[in-house]
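Quick heads-up: it's one chain on its own, the form predicted on its own, in structure tokens.
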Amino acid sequence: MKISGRTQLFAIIGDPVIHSLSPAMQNAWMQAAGIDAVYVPLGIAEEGAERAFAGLRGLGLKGANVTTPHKERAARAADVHDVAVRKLHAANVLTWENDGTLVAFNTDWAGVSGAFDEATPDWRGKTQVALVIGAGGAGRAAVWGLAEAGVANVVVCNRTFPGAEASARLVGGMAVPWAELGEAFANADVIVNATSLGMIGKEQFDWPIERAKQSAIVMDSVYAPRETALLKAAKARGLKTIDGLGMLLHQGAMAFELWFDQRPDIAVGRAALEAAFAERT
């Protein structure tokens, strides 16, 4: 890679961003499509974070994805907003038009479709109730994404129940209470789990994937550890199921293509995302 007086900035911004995948992913379209840009990982602390982020106009980036714990406050800074961020009240893509102008949107929501419609192509026709579980920005972009995808009927179960009642109103969807999580897993055609459960370091889960249908998909967002306990749960029932890493490739697939009108080659997205976490782990 050759970097110039030229080259285009975009950055990945967050708290932390060591840990993030999405140089390797981002940098590997770049190259691929002969753009002279490069991603970088630009860490903002939460201290002083409303300073930095009135600083960035100053910086020379042309864009940027915005990740923990950055989402909302991205939003506010931005001038103009697309449809999802208004909805969402979270951004986690940001452009710098010539005149300066911030535009924020949010593509987390068709990372949830997009890794769908990889994974499973046919799942459009097949699904009528669709789970959600956690009511935060995931959840949120998780409940839009589906909804957007023509699901028509979303469920949303969170351990405070006004948080999933709040995110089940942006679709008209229905908010259940976290007692009720084994018959919503009963009922539910895909299920999505949008919180930190299972994630390294954080709170591990008993779920009740023994009441999912057997033709469920489930998905989870986390992507440390790749297999999940509530993947490898629904593994061995036999059940299909995807990833977080499809969710981050199909995200970030689409920040490309708005800050460089052109769809990246997800093969050559996937494969650099699936070289980063081989070195890492």
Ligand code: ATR
Second form
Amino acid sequence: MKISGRTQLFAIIGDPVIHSLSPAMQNAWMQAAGIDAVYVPLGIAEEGAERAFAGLRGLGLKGANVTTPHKERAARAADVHDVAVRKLHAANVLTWENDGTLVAFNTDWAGVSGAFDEATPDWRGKTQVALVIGAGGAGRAAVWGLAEAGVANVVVCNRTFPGAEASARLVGGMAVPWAELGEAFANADVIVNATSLGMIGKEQFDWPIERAKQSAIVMDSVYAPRETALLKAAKARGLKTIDGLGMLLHQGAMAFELWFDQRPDIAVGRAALEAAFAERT
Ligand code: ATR
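Got the form predicted on its own; could you also share the form predicted together with the named molecule?
Let us now look at the entire complex, which starts with that chain.
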């Protein structure tokens, strides 16, 4: 890679970003498309983050991804917001226009629908009921993505019920108490885990996978480990599964498209992600 004064600068902004797989994916896409740009991790701690965000304006970045804990802050800092940012109050993509205007987008929702489209192209026609578990940023994005994809009934189940209600309300969906998770599994055509349950170092959980329909598709937003306990149990029952790299890949593809006005090669991005992931683990 040759870096010159003309090289456009992109970043992933978050804390921590040291383990982010996005630089491997975005740099691979930029290189494959012959674009003179580079994508770097930019760690910004929570403390002093407002000042750091203000400073980004003069730094000459063309665009950035934003991850935990700055997605809400990024939405607040922007001058212009797409419809998903306005609804979800969180941004994972930023662009700086030539006049300094900061534009915020949310493509996390497209990570969900894009991953379903890639893994099971006919899922839209077959999905009457989608269950989203979790109501944080990832959960709200999943709810939005499923509704955007045309799913008529989006059901949200969250440990804390008011969170489920707020998330379901975004799309006219239904909130279900945590105690009724098993029943929610039984009624769903697709199931998305958008909690941190199952992540390395976080709490594990005994999912009621035995209640799921034999035709259900199970997606996990967690990708460390790649095969979570939920996906393992679903596979053991012969259900179709989609791992968390799919969401990462497709939210990133839409970010690339927003920055460069062209679709990146999904296979190139997936190969870069797989290689970076293998190296990391
Ligand atoms: P993100 O932005 O990645 O979605 P978040 O906003 O912190 O992260 O949301 C985490 C989600 O995981 C929430 O839905 C949370 O449930 P609560 O709203 O009740 O906090 C869920 N979660 C985290 N730990 C959990 C646990 N041990 N059991 C059930 N749900 C859990």
